[in-house]
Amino acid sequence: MYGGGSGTHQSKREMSLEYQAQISILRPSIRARRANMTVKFQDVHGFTVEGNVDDVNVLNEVREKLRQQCRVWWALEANKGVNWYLETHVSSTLKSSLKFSALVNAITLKRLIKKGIPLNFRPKVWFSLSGAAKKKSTVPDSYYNDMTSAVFDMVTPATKQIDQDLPRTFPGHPWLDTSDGHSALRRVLVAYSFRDSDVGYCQGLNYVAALLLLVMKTEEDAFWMLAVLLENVLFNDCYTYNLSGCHVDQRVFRDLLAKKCPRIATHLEGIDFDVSLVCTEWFLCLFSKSLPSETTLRVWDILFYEGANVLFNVALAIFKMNEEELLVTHQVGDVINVIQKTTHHLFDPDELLTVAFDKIGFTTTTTISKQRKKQEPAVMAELDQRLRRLNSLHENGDEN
């Protein structure tokens, strides 16, 4: 008989532990298998996305948070009134109870917006707080319908480009990628191209307008949201013909990255990585092509309330979240892969926004405006030089 306890033979317990250790090597853990299992699923706005099982769980948590936030907003409406968030103007002296109430509402609103505006509330809250409602009130009620009717059959370089971009805008979406969705998006984009000839149409606006349509539900409201975004919320000249504002923003962001994330900036400079390779799309599409839809809209919640500075904070956060991985990259392509892998799977908006505001440190609109003013002369000189070079090439070509 075999002896028990000590001796030359293994105990049953030791054999069991050894067996379990071998099994764990041969068969990956459940968590590891789940992480490697790719599944397709729909997010809260109808977009089909790819991720692993953990991503699905995160998305379900986001849905639950949205439901909880909705209950909070309903309670506030019941307690403070339907349009309580409009009473957020605070004067320097709080003499009356009304002004004190405004202060309380302003503090409450700012905190709630950081947590996210519920789906049902977004259309009316965005429309009011962004200034779109005020902008719409300055023109006749028939303004949008009159414009879309007047320009329906007109053909311009802008309308040609819009027609080309419609099928490329969120292909596969159950409404946007339909004839009705394309028609609605076209009317909004064409109408705005005639409203502002300096902008006309710029690639990137198709994604922005498409998401606005999904949130606002009506073409007219989406049109006014696009108008207030381009005319009041964003910085100047981001979508003009030479994209001068976008070029300025790239330079501003490069300086901010060097200040806020010096290790990353130094490393990227060492491998000749230009941040515009990823940031141009971020700033032109306002993250709508890069981040999951609800994460993008959480950024827009803050954008419409606090201004365009949030775009820089979010861009910095994406780099910061990938700091350790970025510091071991050796090629430009590696950097792009690291960034895209993160942005496409940022299904939890709180994860991104916590880094953007709590770890990066808030970047004010005033700071951005000063930096833009500083960078603008160099950008305009560069664009002017580029234009002169192109004209010279054309002239030489004509002579030949």
Contents of the next structure:
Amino acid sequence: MYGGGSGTHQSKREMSLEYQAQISILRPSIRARRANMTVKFQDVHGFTVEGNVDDVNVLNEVREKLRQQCRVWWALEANKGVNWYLETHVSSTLKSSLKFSALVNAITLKRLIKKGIPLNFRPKVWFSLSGAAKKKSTVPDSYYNDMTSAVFDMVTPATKQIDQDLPRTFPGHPWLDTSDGHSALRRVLVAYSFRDSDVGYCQGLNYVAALLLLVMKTEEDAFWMLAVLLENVLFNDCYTYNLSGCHVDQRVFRDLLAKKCPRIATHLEGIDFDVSLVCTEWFLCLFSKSLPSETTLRVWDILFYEGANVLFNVALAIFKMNEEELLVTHQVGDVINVIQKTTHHLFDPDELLTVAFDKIGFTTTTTISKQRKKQEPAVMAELDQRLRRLNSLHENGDEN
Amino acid sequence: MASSGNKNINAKLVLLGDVATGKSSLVLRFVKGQFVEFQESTIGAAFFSQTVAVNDATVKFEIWDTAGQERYHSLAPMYYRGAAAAIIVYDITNQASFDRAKKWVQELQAQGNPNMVMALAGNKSDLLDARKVAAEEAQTYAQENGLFFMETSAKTATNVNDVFYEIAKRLPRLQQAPNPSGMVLVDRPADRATGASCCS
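Now the other one: the form predicted together with its partner chain, given that the block above is the form predicted on its own.
Up next: the whole complex, starting with the chain shown before.
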């Protein structure tokens, strides 16, 4: 939709279609300006969002930037070849065979990804750069179809939970909330629950898989993206039976916030606000329930390229952007309001990503891994202790 | 609002219960007066607040609506820590959710704030034909364990506000007040009575 067409005629036609779309969005907003109220409209991925005139204008600017980026990507393809962005693996090849062009491509790619991958490039760029393509290539072509047909009528705790969640995943979305959308999401989640029995199905993945379906267009590609995400991109214990990885991430994040935003951390601690109260959902849904859809996908652009550290940087940025407001909060509710007001209205991805990657010192995945290793024993001990305490409670309860 | 003798209390309240028992729907009904057939599944927990007036006091509930899936239970202590009240929710059409509710009660009794006001809510009371848990059974259980019990329906709004109001009435109010600005502890008479005149 956003790709400049192959000929001038086509791109003009697309431009005019885009223009009409903008007018239909702007029309209620002009009235809204007079009434100074919020309007509901559909964003580029079909989600209904509420916002004021400024938000609508920001969204239109974002669309315009997407169009510009699209032209850049087309031009690069024309110059460097269709798969130019795959020839960037400087780190994985021997230094001696390092080619200058690969290095140039790597720098270009990194910069481009920060600016956002255009909608029609996203499926193939994500699929290649995340490692999903490689993962898929190691199994027979029929893997996904065999899997879905083998397990479609099986009933497990995971499938029961998945069935409950299908109509509860972005209800009201024009495609996800249809029988086609539900069936596709079901097949992806059920197939994955059988592929990885440690994870099975964890609530939260419904939102992640739903967005993957919207971006990737095909179920099979969405399935492989989910697989590479859980098995390679993220730390592999995040969604397991006791969410131990999630506990670890929260501890690491708390320390990181204390280091990078000490004033905020001290203040929140002073009013007894545990940042995990808001961060847990961010990390488990990869922001898909908190940020506007295109902003979420812009975070994912970088996530699939750089790794799980991106989640930490973005979470830090959300706090950092609200520093002054957060410092005058007194109650839990105030903090939540400040944070939610920001996340729900972050229609301009660059506003967030600039803070996340330019203003806060970058945190690498290696640093996060090290910190996670440090926290793991304490988390395991805590979870184990809780389990033992509950078991003894239940045993006593059953005896009575 | 009357300025004399009024008390403003903040009370942290947590909802716990099995998946899809209607925790979020109860909150949505209480806070916004709305009901939707398919409520988004809650991840981690969601925060809401709502203020009610009981007698001469207002109670501002800070509500943590938690995720129901089993693996999320390890996060629960973060939400019930320091809570003044809890609503443990089960679905009257689902026996397993009632069993799960009992486990929550045990956990809160052992780990939660000892003065916590606990309510047991048998939700989806509009689905009488599909009932699996008898009201008498739940009532008996609640009595034995020091909870108060109501069957609720977020869909029809039956008893939803009532649960929250009943909790508000039962809060050991003055102990919970975190607001330091000029609060006078009425039930501590002699020692500083004359000087503390800010509320008169």
